[in-house]
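In structure tokens, the next block holds one chain alone, the form predicted on its own.
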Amino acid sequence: MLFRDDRFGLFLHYGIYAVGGWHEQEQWRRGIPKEEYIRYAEKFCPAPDCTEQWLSLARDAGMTYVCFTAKHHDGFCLWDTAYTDYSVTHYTGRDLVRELSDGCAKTGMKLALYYSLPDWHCPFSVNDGRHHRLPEPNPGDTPDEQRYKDYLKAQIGELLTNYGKIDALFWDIPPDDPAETDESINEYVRSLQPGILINDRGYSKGDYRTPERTVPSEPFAGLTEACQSVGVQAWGYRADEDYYSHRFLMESVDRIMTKGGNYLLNVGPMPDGSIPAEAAESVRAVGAWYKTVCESYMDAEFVYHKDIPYGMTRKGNCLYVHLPAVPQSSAVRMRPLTVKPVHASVLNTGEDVRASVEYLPTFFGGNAAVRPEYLRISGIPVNRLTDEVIILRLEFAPSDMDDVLRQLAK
């Protein structure tokens, strides 16, 4: 279940944006007409094959689920829907949403689907210039707000009955105005799949936050599942994509899943639904530390002390250091633990480093006559690994892991 088993997944922002490979918004960022902008659904042409690429990245990399963009904000629609001809179906004779969640029965894999509430094309949605939508309608269309809620729940009742199990919903772009708040949509949306996960972006309140490009510093009060996307500039395809550091995403990753939360790793399929070398790579060198540190993440608590400058969480008697910045030398010191653990392990590696209960001349508060002692863990090869996220694997004894709470809790 997603938020327990399910921590780690794949966003896909794929669509007809991917012609232009410039930004997944490029029609109300560059103001190109409507009438323009559909020409690219005549150049989109995803490979046969490519839902099962996208899986087999997922795979790869230690993801248990995906995110996939059914509609984006330009309203077109990757699934066989009844209610425009802006399909994929109606321009390539495809179904992606249901080649997609096929792949996923069959692997196992967990699917989210994304749905944008404003629409660029839907000639009921309301552009007024408010956020994320168009400075005014397109030419011809008759603005219905209510209309436009119609058609939405009619595509949501597609996408919720006839594609199997939906894991999570996750609605983008929540109307900036309180008075449209309306509690009947997600009540639909749960009469349809009992147990779906909805996130914070509808048009009234959900189960998850999502926190975007962000690592919020408070920790997190409920449910939360942040994205980011590889590269700079874009969440959809872009051929000139300025791409974050391996490293950097793995700080991010560790941050949010030390607080407990889901991580959501966006890439940015190419027209015929591959994926950029560069992209995969990111996800790839990502997936590999993930899946050598994933055991501080499942199922363990996240734990805090305001002199300890290292996250922390804990599974039974294993306390896991987590040190996303680049450390600045090779221990690291747990003042106020005065508890050894029986053994200290580089979890990235499986290798062994020292732990020590001492006096340390960084102690010295002063007073020669106090000489504290606390816990020490040297030896880390700090220069060896200064590509990825290092992870510390403090196991203590049954009978020592009640001392270890206790002094982190005062």
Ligand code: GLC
Given for the second form:
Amino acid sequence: MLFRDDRFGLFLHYGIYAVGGWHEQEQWRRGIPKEEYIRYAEKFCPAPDCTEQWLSLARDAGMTYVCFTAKHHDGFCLWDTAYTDYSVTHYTGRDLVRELSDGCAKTGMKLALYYSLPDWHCPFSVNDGRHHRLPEPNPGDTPDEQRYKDYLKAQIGELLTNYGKIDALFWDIPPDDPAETDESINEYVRSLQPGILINDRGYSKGDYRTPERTVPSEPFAGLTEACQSVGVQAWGYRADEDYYSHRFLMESVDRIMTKGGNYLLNVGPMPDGSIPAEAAESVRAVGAWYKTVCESYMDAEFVYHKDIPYGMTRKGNCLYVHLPAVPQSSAVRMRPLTVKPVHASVLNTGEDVRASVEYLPTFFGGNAAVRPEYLRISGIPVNRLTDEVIILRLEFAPSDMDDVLRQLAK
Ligand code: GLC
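Can you swap the form predicted on its own for the form predicted in complex with the ligand?
Whole complex next, starting from this chain.
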């Protein structure tokens, strides 16, 4: 179930824009005429095993779901659709949603599909210069919002009936005018896939929020799935991409997951479907770290105390202390906690660290007769683990847990 057992997913932006290798919105951002852009479709060449490669990368990284761009803004469809010839099936004889959904069913991977509301190819789509729409219709287009919605619904009907269970629908680019809110589309989606979760970028509100390339500072009020690409410039394949540092990505995952959010880490496969080496390396590095620390997120609750400058999560009688920023020193001071854990360790490596409740020189308040004692965790191997987000696991005696929670609630 997404948002409970399935917290970490692979976002895949794959489409004919990979042939240009510049950005998934190249058609719009570089003003490429439609007739010219569609030639990318002729060079689009998904390798026979590309969906398997994606699934195995996701699995290796400890991910349990994938979100796939069935149709991005350029309108090119990655499945066998009856409603346009502008599809992978028409050009290559393949149906990538089929291959991916079969692979997911076989391996237990959950599947989410991305579908863009803007469409830069469909002749009915309204391209009128609003955000993420072309400045004007393509030559020969007959824009008609209602006909476009019928087209969109028909395609969603295919995606949600022909490919087994779809766990989530990721709409993109909601209409900017609230007058265009239309509940009936999500209702239709739910009628086809009763258990599906729908994001907040469609014609109506949906079930979960989708902060993009950002970590909101406030606690999350409802279901939240953050998304972030491994590359700075694009979501689709970019030949000359600038890659985020692994550490930056780990910090982002940690901050989101500590607050209970899900995380989609994105890669843009190349025209043949293979994932650029640097992108795959990012996913592997973040995944290797994630697998060592994920117990601190799964089924854990977010804990906040205004005087403790670290992220915290709790599960049973374990408190996890997250150090997403570069640690200042080899110890953390957990004021106002005065309870000593029975066991303290670094989750990343499993090694023990020291726990003590003591009066430290920096706790001196001007009167030597008053010697406040607080929990200190020391001997953290910060200089060895500079490349990762360190997470400490503090296990308390079950009988001490009430005290711990009372002190943290203050
Ligand atoms: C933005 C972009 C789009 C990308 C998406 C991922 O909305 O328009 O290119 O697919 O973010 O969340």
